[in-house]
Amino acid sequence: MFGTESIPFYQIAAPILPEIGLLILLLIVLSADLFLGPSRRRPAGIIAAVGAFIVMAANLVVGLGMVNNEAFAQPVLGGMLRYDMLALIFRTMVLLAGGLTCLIALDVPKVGQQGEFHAIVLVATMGMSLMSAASDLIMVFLALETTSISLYVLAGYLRDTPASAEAGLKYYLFGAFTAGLFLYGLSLLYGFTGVTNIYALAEPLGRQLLDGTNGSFALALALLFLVAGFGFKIAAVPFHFWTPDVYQGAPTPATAFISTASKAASFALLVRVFGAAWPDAVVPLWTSILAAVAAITMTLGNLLALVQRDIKRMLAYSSVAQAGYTLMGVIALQSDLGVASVAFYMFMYVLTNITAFTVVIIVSSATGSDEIKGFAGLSRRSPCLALGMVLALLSLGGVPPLAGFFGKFFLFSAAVEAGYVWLAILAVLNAIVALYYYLTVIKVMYVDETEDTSPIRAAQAPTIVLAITGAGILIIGTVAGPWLAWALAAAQNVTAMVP
């Protein structure tokens, strides 16, 4: 793509248009930061906000209009990215949970004053978007640590909060643990072939165990090397112990982007990883793998939620096995229906819990606890409020017509078809034990009684938040055909092999 022949300066510089805009972005948030009082720093984080908006509808718009260009779908920086269908549909999550943490965090004290916050979130926001799109183990690598270190920070922001720096710290270390098993993974496959690029990974992966010279043994190794790396970004079983305390300990805004911009880049990189770096030989014991490690995330993570009595720690839990449900996605990869499922479900996902921690901000905020018995007379007190937590509960449930349903459905009927029955059996058995505790939350705002009776009402940022997310969860969830459409067209070309 470098090479001597003339090339528009569109084609060069489309596919890493998110990561230019955020750099520009990072630079005036910085600037207005330095620039602006302590106490009128404020706008620093309106800018972070609206640019990361600007900057996602300025890459969908180029990226839809290349979508027939013979640059779509190509490796781009000497291969070290992938410029697809996939990569538009999880850059523009990320930067809307970006932008969407920027808007909650304005009203937060101690966080929406401070722009290096918004900044560091914008940090994280350009790996995120790397790690949509690599398409090498050297920029894979890199973009998981750019992202990891910019989340440690965030998670103990609040240096001066006992919790919050447990959080930081806690995280940094299973994190930590958890790269070098990654690297040494990744290092074993660049011995096994020699190649770092993911696409060209499966042709000589496939000769070495054809050809018996290295051994099953070395690749198994490998592989679940990436599992434990994997798992942790997912918060999967065994790898989820941090969860619960980063989420409960982290400023509630970084918990919110933890909780759904990470979980989708990192979603976006396993379907890329699984998806075309594995000979066909070695589908059956991935699948098996990722199979029994879903099948335990999801039951663990439902059991634990159910008695938690902390609505941070509840919805750590209920990630957890959301974590459990996706990978059913990534289990049926050979399909276009499990590529396309776990796009829709990370789309979903995104929203949802945006929208549930904006309303654990505002009520936290208002009573001074994050314990669920605090949301009692919520309904009474902050109707808005309340229906927003309603209508998050329920999509996490999967109850129609919101997007959940349609995303739990959509990766049931993948792992139907990818021969995994039983899994999905276990699948909606949890959906069940699920719905228990997200209509215990309900029960409380709407049901029991509380002394404080006094409104509570949200600041005009929050309140922009969940008007976006609301109506985000009801469209996807009345009209889901155009939006499976697009997940079904970044699955087309996922697995395809780059020439």
Second form
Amino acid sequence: MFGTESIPFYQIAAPILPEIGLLILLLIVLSADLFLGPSRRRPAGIIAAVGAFIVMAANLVVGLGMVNNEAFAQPVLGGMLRYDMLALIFRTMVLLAGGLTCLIALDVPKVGQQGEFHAIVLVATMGMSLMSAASDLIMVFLALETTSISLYVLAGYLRDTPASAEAGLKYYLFGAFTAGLFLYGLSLLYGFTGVTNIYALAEPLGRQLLDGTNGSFALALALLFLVAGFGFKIAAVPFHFWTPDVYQGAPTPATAFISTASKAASFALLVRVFGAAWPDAVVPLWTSILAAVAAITMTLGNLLALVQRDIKRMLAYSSVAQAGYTLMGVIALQSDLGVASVAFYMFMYVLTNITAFTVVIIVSSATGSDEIKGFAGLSRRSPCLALGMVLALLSLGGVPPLAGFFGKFFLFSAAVEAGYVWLAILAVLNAIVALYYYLTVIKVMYVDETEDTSPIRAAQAPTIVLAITGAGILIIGTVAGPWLAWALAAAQNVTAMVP
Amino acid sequence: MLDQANFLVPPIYYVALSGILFILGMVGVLLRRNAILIFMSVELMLNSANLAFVAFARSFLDVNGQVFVFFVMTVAAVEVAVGLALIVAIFRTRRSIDIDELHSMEG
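Let's see the other form, the form predicted in complex with the partner chain, since the form predicted on its own is already up.
Next comes the full complex, and the chain you just saw is listed first.
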């Protein structure tokens, strides 16, 4: 049965190791939830978090061990997935974000004490893991929807709370609509080419375009539909309307998860689809569309963030702006630095935003509100939390020597290298505007007085998360070299066609 | 013997129909204010894409498009389950599913 020609088992299992691991973990978490009493379900969340970290480590070890294998960077499972460095790095990101989300949710009332929440986080993580590696239109759609549908449930998880139910429904309606657009775009692409593999699309598409007359309009339409679908997932203007309401209404751990892992996986997919699927003749068209989207996204996101009084809404608009910056890397996709800067920026963004939302969870559970005012005097009530928030905000703002500085630096240089100097200048101006509202929060924490000066105590699990992410921000910021080398490795062969 | 090819409807007709259905669905989503009706319009959009997939698959004599449709139908069923659950949750909290009334969060 297993002749010399057959593929060794590990070469089949390694590319879907995270999915296998997450599925087993999901069953363990659900049965733990079943057998533990209603008031003693905390272990289910701990199992989910620790399990996600183990899957992440296993995937990383196996993946790095296979880098030099000839099976690496090849299509697997009939072309459904492509196991390469890009997939490896983004899978590490989403698994890390999933595990951290389970940890910060542990002590949130009505959320973390239930195994279902953690189970749905794991399902969403599985979808994102598939998104990072998907290389066939069928798998692209399935992975996107696996992720989106689980995230709708997470956003509306507190179904008795009007704000959460509203967040869930808004997210759902926007998501389902853009999924419809996206799917129609995919059907047009299929109609042009007769193939569903991303890496096989470019050649027949280019041939169609050379034939002339028919179809360049429909191809532009397909491109717009795909931009709409991705625009929703990464919260780019004009598909960002759901962002502030969903971020504000969803349970905060779910917000942290949606804003980080979902965005990172979507960028991985965006890089792969736009890098490989379009023929050279379409490249100027999509880069200019995305450049316009990036410019509007970062400007509008930052301007709207200026006027927010609710910290979660402010972080929502800030995340819209961050998506705008990251799109610069996607525009510069033709160079290795473009892909590398996206991977680097998303890695730092995952760590940074989870830090910020973890502090928000702890502070708002102590003060009972999400208003920025509630952070007044935090430097005296809990110096460590205030410090964590400062790290996160300054990293988001791009202040050296934190991770965000290098992230922005690479993105800007990628944009300049790709000839989009005006976009890079606009981004620098935007970064200055963004610093204003980040610094406002820091001022509230360190300068403003408050009547309630009782110290805020953080529980154990969020403290661990803050230690991990805070250290990550500092380490990536001070020693950027090796991480960039990794990210550059992700760029290798991402856009190459299947031989 | 009748020539079977004469009875085949050209694929372009199906694609045109799917385009019309898609536009109807899109307009429905943008104009309707009732969550259930929006939801039905979204289903129409998904199914119009399905029709296009099947038509293209027929004209290419390729099975991938047909397989795609099965997966889309599964996804649509899952979306129905989650979507209706969310609509019920909204109805329980505010006794209305008009999306214009969903503005408890501002800013």
